[in-house]
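Here you get one chain, nothing else, as structure tokens; it is the form predicted on its own.
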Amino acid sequence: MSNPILTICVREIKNTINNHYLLGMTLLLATLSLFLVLLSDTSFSGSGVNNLSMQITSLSSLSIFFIPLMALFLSYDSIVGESEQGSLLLMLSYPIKRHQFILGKFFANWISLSIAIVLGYCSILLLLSFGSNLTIKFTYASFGLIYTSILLGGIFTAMALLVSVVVVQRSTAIIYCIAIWLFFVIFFDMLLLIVLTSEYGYIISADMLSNILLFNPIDMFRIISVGDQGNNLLPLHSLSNVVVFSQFILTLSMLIWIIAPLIYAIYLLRGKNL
């Protein structure tokens, strides 16, 4: 017999493309990126500010913005969509473990999504090799920045598996997912921006500012994929001199905001009275 992760992941990757989304991604990330691109290289030709910054900033935007919300998207209903289908027990009931049944459903929305990503992102690359606008600095920036998407992609994917695992609706599922896409995009940074502001910012120092870093995936992708890029703009310079770890450790990081919802979800599905 095949083996059933493998299976599972062939046959989620299948209805990813039958049903467009794989196509609809792809399109969403080239059109977006393009056009901050060529924005980017026009608006900001003559401010004094580095073409190579802002277009790797804008890119990183559009990926802290975009690619969870699809990441989101794609595997909210993964597992309670099949239980209110009532397919998950007929799939159960072949000889797929339960974890298995989560892996193979993780790999394949993981690598639906990182197709999207890869292919939204080279296309920029290939459409401005042909205008002689290609550098080798934004050629390996890009290739940073696509890897550093995936990994955020596989955060906000196994989030959504485990928000899957917990609900018994679908729509209870879309609130929490959308729950979840406000507060690590939107509300992490604006609070923590009104405590450094406040009278009670002292409390925080440099060292503990940096690990509460470690605490939103959202942070550590933009400090991981802007990097140097972005010393020449002054908010994300101030930024980094905050950091003190490594990008092997933010990098580190990611993977365990990866796995642990994962292996959260499987310990809850396994629990779970079908």
Given for the second form:
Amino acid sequence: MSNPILTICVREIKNTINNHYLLGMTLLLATLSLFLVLLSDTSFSGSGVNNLSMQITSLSSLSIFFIPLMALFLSYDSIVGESEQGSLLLMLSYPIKRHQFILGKFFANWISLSIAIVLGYCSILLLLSFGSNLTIKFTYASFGLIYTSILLGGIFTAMALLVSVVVVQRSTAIIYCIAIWLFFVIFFDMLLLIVLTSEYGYIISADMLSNILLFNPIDMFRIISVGDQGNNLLPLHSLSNVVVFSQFILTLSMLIWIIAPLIYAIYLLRGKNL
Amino acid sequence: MPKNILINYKNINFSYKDVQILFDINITIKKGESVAIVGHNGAGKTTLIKLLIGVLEPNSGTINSTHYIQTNKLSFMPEHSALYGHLSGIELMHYFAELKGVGFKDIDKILKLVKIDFAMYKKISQYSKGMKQRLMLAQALLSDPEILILDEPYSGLDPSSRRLFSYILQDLSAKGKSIILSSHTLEGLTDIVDNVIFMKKGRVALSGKIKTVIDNLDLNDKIKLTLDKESSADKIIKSIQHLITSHMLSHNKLTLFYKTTNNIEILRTIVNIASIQDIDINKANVNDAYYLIYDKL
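Let's see the other form, the form predicted together with the partner chain, since the form predicted on its own is already up.
Below is the whole assembly, all chains and molecules, this chain first.
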């Protein structure tokens, strides 16, 4: 008997290839990252800012804006779409457990996104290697960025799946996903900054701030991916000083951010009235 | 539980968001038996089907059934064509076969059986509704299931697809497979199923063998007479009043309702006293039972 998770996963990956999602995501990441790397290579060459820091920071900003968005749009209708077209009922009458169905979808979308991230970012390394601009430091930092971007993609894929289980209409899922993106990518840090710079800023100690940042996967990603490179850039330098957790704890926290929504999505799908 | 019992539901209740949908459902289905779950929209047929396929669980009651849920012993065909339009028919069948853990060797045979083999490489989005329904039936036949549960299988089908479905289901029933299907009407189903469950407002209004149900309902047979001008309807009615239960007269068309036991005597009397252009005798059937249950009970 074949493994349903694997069967669903393979079918879904084939779908993302056939409907050109994978190609689109890869091209988008490759084009934008190349553009950013070339831009940072020229614009900041005389500014005193370390070039490598600038390039990695630019690429991590690209990941912060686009990878959550791509993950959310790839997965928002994974469950609700099946439910709307009636295939969820059919699938669950098959010898497939509900957690297998969700995990199959999750791994398919995460793998598809990861392939796009790897191909997109590695294409810059390839292009830079032709012009002899590729340094070992940049290659090492890029691999770190790819690794954390994959984790970030996993987190938002899991969140999108959770949304897809909660809602009953695709249109609602889109709205929820946009709200999630806005909250984590834009508003979380903005609100934090407002509080910190207000007269009540003293309430949040450095330790507390460090803990608060664990509630936003984007901040964790930023700290891990930029790492030492951020020391040359003032805001990130400050952030690194504030965060007391090791890279291991931060990576573990990102994994928890993947697992927790998935478990909750499985729990909700088990009790869902189809 | 006796070995020949496939499904045994006792006092099943189901509610969703504080609204009770099924009330005190009792069902027993033996191996090889075929059942039609009949009722109007909102009668609870689809909810009952969802309980039977195991995607819903009752709030209370006892289920003593053979372990068939989420196994290859059970196949389900949903009401709406739950298909992936971007796949071809053959790709979909391969996908479903892999999920069921069965090989691909029977796929061609099944697609031929449901007469969709000619379009197996076409995208499903290009299929007509009838073709999609046939593909849905094909996926249900993949694992050679012991129990086939079909939700409104005839809904929206053209006559030729209806005939094909009936033929396939009759054949499966004859092979000892259990077929459970839901429908708005029993019309055309009596060759496939031998048992019926009439659902009304979430309850089982009546159930049992179709013949027994009709007999127990004490339904009337009817004779439709087209009378000659010189024949008097009043005279006919007067002479057989003690043999009929009711009558309807419209111009020269007289319909008499009566119990089966009186049919010979009625016919003899009519032939003796009236001049008739046409006569049409209808035995009480499942549709009469349906109308009695939904219009009167």
